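Just the one chain here, laid out as structure tokens, in the form predicted alone.
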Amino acid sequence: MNRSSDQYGEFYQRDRSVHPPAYAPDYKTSILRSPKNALISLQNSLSEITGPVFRQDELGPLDNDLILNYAKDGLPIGERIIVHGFVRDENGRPVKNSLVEVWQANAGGRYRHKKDQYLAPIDPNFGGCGRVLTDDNGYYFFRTIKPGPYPWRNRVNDWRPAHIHFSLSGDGFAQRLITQMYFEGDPLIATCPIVRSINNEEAVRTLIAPLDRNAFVQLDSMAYRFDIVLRGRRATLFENRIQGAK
């Protein structure tokens, strides 16, 4: 089911200064997959300003608990953490019922994926995937194991800092965001070619989750705060309706 388009205007143009460029030579795999011609700007249509509606009953009770949702004969190994925050748009409004999907490596830095051949062992009790819906205030949280760093063949001895992948679906498809969250104090952040492709220090800081002592669970888990901003919408005011909207 799609959200109604009656109340929705177009989304703001994406601010390219806070996103990494498609072509970043130091991030070698971007070379072949980046466009060679200038991007074409198109007006938002109904397919961009609307999006799917998700319900809580479509999610499982352990979808936001990566510590338990794949456990079989024990608990996963590693540092137990909580990640939480708010999803808002560029106008500061909460984005409710946003589907937040996450995936990550285990504590040793290995993904549960057949193409990941890193020598770190696979944890039999950790799947590394989860999802959660934001509430009416745009708030979300999930529990997991802190991922480990891992080597990758970008250059001879490049290592990725510990990170969690995020995919977010907002009110419309044009709000879709895929990003990564890093951890405060990780020395590998400064040397990561993917992070260094973002030529905006303030934008990089928004990708780094600070430790949040107020959300610690005693004798259980530390916590990190990660707030996310999706694209905002223009007010429709007296403008014509979006083509295709009823």
Given for the second form:
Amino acid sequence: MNRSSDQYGEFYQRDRSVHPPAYAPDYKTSILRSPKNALISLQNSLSEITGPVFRQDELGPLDNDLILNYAKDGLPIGERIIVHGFVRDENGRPVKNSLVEVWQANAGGRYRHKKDQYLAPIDPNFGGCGRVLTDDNGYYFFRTIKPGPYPWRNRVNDWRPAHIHFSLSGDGFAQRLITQMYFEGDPLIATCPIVRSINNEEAVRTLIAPLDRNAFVQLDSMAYRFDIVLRGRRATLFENRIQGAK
Amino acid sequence: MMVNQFNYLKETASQTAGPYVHIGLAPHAAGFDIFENNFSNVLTTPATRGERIRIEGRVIDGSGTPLRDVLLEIWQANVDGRYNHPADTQDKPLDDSFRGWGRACSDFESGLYTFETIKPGAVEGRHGRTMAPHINLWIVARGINIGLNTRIYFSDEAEANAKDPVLNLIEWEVRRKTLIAQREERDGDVVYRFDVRIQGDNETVFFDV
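Based on the form predicted alone presented above, generate the structure block for the form predicted in complex with the partner chain.
Full assembly next; the chain just shown is listed first.
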């Protein structure tokens, strides 16, 4: 427990070049929802290097199985897939016990949400959400059906590429991240204003999950691999030691 | 000239939480019941030590309109000013009945959000400078491309606030007040009002943490 790598140092400065700016006018909703003032840079204190800790017994056994966790009188319609990967920090170390929460549309591109008016039907056997804690290797997996693309009100003919939303807790509140996973080969990725809000081709590429044949389940499911990187911590503290922190 | 390359990984890019964030993070708000155990905006149990408070407010866009599809999370210390996390080794008691984390959605009609929690104690800051009691707040929604971090301080802590190292980092004194929640008492309940202005007049201070 006392190895320096187990210490909770401050997080590295966030590299904003991999993230979309707050103001991305082709994604119209961002125009009125983006701060105009500069962010105030904070040196980390205990408030940033700590964060909520979750327990396995808070989750149910089917929480990471979207094929079964809302099945009422049959299975959901669509391509059966496994999505899996590792959550690591910028140092390449596994992020253990991170809460990974996912949500998505059904195979027809319709969300189970009272505000979704799209005419594609709700699937009575599909809820569209799941959650899992990463293991000691930072590994997670869940089973689901491949979501469909859908139209949305932005420009008149904008369609979202098929995607799964991901939320990650990390183990410090400053690591908190929400992102979206896309699927290899989807032609809608290139023109999506939400994807294009990221001005960094390499950063976009890391959101596109490749087909992972090694993880296919024979005569059952295809698989996609999505590795995620959260912010890394300093291991050596020296003059940057944070008061009250291990 | 070629030099050795660092092998740090790059953080995964953020993407907006979108309008349907509730499905994944608060399915009851989306309109259905799926998980046995749901995370909520109530941080306390009867065993939790400390003064019960409610935090409520709206998140307002650049046109002055409240966001009605926003999701907020708070992270705070317990009544003695200690975080329930192994990195916090301050010599203060833990409260096993208090994780210190909660999640709330704004109301689809009024845009109002609420948290039921306790008022946190003061936490040690950098260089031995005590931070005034505060709650860390994180905000995501459709149209927000990367989560916004800010802090909630308390109007009845004027003396501690005046010495707080983070509030004092804000060069424009006039902007510090955007982080102060106003205390009021309503039918015996303590309510702190905290409106967040994402853009425009009196824009809330957001932090790059």
